[in-house]
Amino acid sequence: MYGVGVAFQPSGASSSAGKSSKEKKRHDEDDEEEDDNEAKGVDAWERAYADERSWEDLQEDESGLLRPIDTKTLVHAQYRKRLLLRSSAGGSVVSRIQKGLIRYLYVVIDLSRAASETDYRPSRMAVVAKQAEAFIREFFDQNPLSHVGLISIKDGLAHRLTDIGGSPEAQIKALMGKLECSGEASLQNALELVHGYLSQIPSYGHREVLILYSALNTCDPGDIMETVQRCKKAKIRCSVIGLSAEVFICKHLCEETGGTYTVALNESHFKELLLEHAPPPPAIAEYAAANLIKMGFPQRGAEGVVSICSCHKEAKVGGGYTCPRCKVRVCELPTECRTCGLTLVSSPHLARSYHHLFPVAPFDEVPPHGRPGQRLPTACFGCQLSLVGQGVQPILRVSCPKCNQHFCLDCDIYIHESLHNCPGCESQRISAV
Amino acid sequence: MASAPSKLYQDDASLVVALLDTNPFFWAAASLPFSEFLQHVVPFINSLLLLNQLNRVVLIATGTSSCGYIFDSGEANSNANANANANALCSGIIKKLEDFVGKDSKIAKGPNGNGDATRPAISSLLSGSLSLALCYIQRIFRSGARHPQPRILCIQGSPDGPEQYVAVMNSIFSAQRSMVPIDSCIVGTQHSAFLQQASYITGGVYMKPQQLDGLFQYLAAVFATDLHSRNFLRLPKPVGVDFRASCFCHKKTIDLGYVCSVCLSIFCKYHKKCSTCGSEFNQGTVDSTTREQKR
């Protein structure tokens, strides 16, 4: 804690001043700049050290010498890592991969006191502010049609800052508004307020709650046992990411309902962890019984056609779509229609969720000479990057199991992460067939 | 000095990858033969890199059982003098074709002899192809900041793989994601419903020639200049794009249709089973005025 440093110093600082001379004034002054830097704990070039901890980006390599570590691979390392975690996860159980692509998620942002420390910098609840943006837009982008809102806990209560809906902007105007933070958390409050919310959502959709958590305890007005147990028969899957530290009650609600409870480490750890939550679950059958859903597909407007719109209620040209069972117009899609509640999509919303119904599978590493009597490509079939290094160290390379086409590493995670289509085995024919 | 040329680099610099389609099913019924396209075509590269001498250009021919590099402006400078070079260029490019479309019709006949002359009008490997192209261009991302505007150019004839969707739909995504434009020249008979949305999704232009003895000058006027100028000039607006699904069971293009919640497969009607993940629906249809009234 900083706070008792800065209480005593300037005291001790100020009994020097007080002699008459200009000269010693002014130097009193420097000290006092100088009080203040110490002030906040450390001086700049100690701040260096203890902030960027530099020493950690060297490595000392077989004959003792410090290199840069070669973050590269050790990126690849980790991607690839993740990767056959997810494709063993999904894929070991059933053979046809059923997810929860219908989503319905609150995250709950803890703005209490606790979310006004400073390990993280700024602070944690502006470090939470900036990932919980990207979270919701790299949500929306991977899950189409699903829904988002916003809870706040400050002063031991729970605020609902945006109803559960589908734009990402609108989430985050309403999240930026509203950073302050007071008052102790309460854990029980927050789930209260989303079990009330989340009940009333249709059966197919797959409820979820994903809380921020700062603070090391929970303020709650009566038995948060029996709150998780709630949640647990709503089938709600609470997920927890800590900032401080591992806490038995968090621990104890995402076990009980399914959820995960990991605890950050710093901020880049912070919004790993906060983007693993992006890609949709595997579905589990008790949790949203399967159904068949009523949509429409509207057709765009014809430009140069006036017409009232139904959710800004004003007269706007062209663009714009057609609820095709009631004719109202509506803006954006996807949404509900106003008039007629019918879910409005567009194919290419749809489309935007099926590469998680068909996931490339991952690349296989390649040994750096190859097997015996096998010449390999000498470029990436992909980018047409050459694969041949130059001297005696060999570039890593990956292969695709089924076309054996040959990758660089920085495709591999290109394919993977973003493509979701194998180039090799798209040129091929039978693939497709 | 040093300041302005990297403001040009950045501007008005740009990297083509065309996807030229080499389908023989195609071109064969063709009004156009496909030699006096290329007459259209290579002068139009050579124009693209007269352009600008921070151009580059590259070309990858779409097969229908392969697809692969053509040509790349990068490497070809790099070992070529610049006085030579449009014959050389032209030339390099029709032999690299010929070798490729030999080699495409030899897989297409496979091991067994011709087992491909049962399949009626066939499509091109338009997701292969696109797919090259934006492992290409994340390359070019990758080598630093200052690196040409990336836009991808599909000259596109036989008509669309219906198997192909969910791939080329997984390309479009990602090109939106990385922001680069895919412009496409129609030089078949009919629209193509992919490139009509993979222009619309990632903002590029979709054109479909009238005539295409003037094809150099349609491509010239409309797919020739950089992403920073088309700003100031009047580009064809799409016509409308056609956003309705084609249900799953029967391929019919419906505006209201159901779709299965854990899949996401389009149907027309109300089955018991969805047919693409074998989950079974147990209650009756949710239409969304029953929930309605649950709120």
Contents of the next structure:
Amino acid sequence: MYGVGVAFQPSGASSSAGKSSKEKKRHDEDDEEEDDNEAKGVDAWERAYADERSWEDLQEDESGLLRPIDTKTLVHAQYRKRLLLRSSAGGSVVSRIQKGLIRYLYVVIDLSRAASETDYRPSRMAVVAKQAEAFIREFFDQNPLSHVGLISIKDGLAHRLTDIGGSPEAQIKALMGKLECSGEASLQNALELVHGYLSQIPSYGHREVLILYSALNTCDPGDIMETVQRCKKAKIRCSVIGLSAEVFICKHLCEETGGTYTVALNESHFKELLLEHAPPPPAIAEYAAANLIKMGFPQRGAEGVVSICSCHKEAKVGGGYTCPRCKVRVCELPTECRTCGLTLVSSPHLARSYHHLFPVAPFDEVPPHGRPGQRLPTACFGCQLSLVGQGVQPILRVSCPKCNQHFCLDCDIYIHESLHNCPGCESQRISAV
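Alternative state: the form predicted on its own, after the form predicted in complex with its partner chain:
Shown below: the chain alone.
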């Protein structure tokens, strides 16, 4: 329990006349407001909801029933803000920026005593675990050729939870089984552990670290500045998302290694900041040179055949994949053959990585009543749903800057997040052929 102490000066004419009546009144009002909040039992996270006054958004229809709150416009506005920020980061040459498609990422999760704080509900640890699970799934969806590993820091030590691999289910299962908070956080030990593993990554792989940091300090055994310089020399991009407040050493680490440092305001903001790390970042200049990478496309093993898995060193029946070079069995793709070292992928993985090289340009918002002399289409070109509003409120729509076809808000998100191709542009290309 933290208290507030007030120091009083000895009584005297000079001290009593030091404060004006205006200042006394302001202090009295602040004290009354604090007393009211304490009397009501209102915490900081509760005041955030009270300030929004979301109950004022409720509306009744003709029969007196409550209308459902339309959050589609708000979600779409937030999505377009992220999309425009992502596209403006590369300027006018966004399509010519080389991306790191083969990424080796270690997610470092702070499980120190600070992660048990309850300013996030129910706790920082629970929020981080929930959003880390969503991030891992989204990461593998957008980066099918990449690999992820998990590291935890607590009791002044760093522990590797999982080897770096390409299976989201294995990573999530290992994370959920190790959620215990204790001791202090050691940023240096985490960086030393990550440096030892990522320094062995091939030159074509992009080395990254994402640290989800809850503590306000770091308990290190040596000079962390030397560790930061070693990470910089090894071309390891370090990014940090803080859950409490800005810490100088975290900011210095990100500036030195070319990463990003952000501090989350609440759970939704933390989720937004975390998902910004899912798309591949621009490649570091030293890695921008084109390299040919030898890959193998293994065949699916026949059902009912017993073989020894090279991943787990045990016999398994059916399934798995056979390395085309050394003929050993692996359980999942993508991976690296532990016998011959060949990178094993499937053709869908390459196809899903292709869209990052040529992203769909952000669509333009169309005015509600169109431009002068322009006739607006009555249906969405993608889903064919009507774009004509039944009431006075018009339906929001967007248009592709290349083919000028109009789309609804749901199709806009689907095209940029999942399809990665504009149906209007593709139909024109097919008709031209």
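Everything numeric here is computed off the predicted structure, so don't read it as measured data. Residue numbers count along the first chain shown, from 1. Between two forms, the rigid core is the largest collection of C-alphas that superpose within 1.5 Å.
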Can we say the CA of Ser310 moves by at least 2 Å between these two forms when the core is superposed? yes
Determine whether the C-alpha of Arg352 shifts by 2 Å or more between these two forms once the rigid core is superposed. no
Would Cys326 count as moving between these two forms, using a Cα shift of 2 angstroms or more after superposing the core as the test? yes
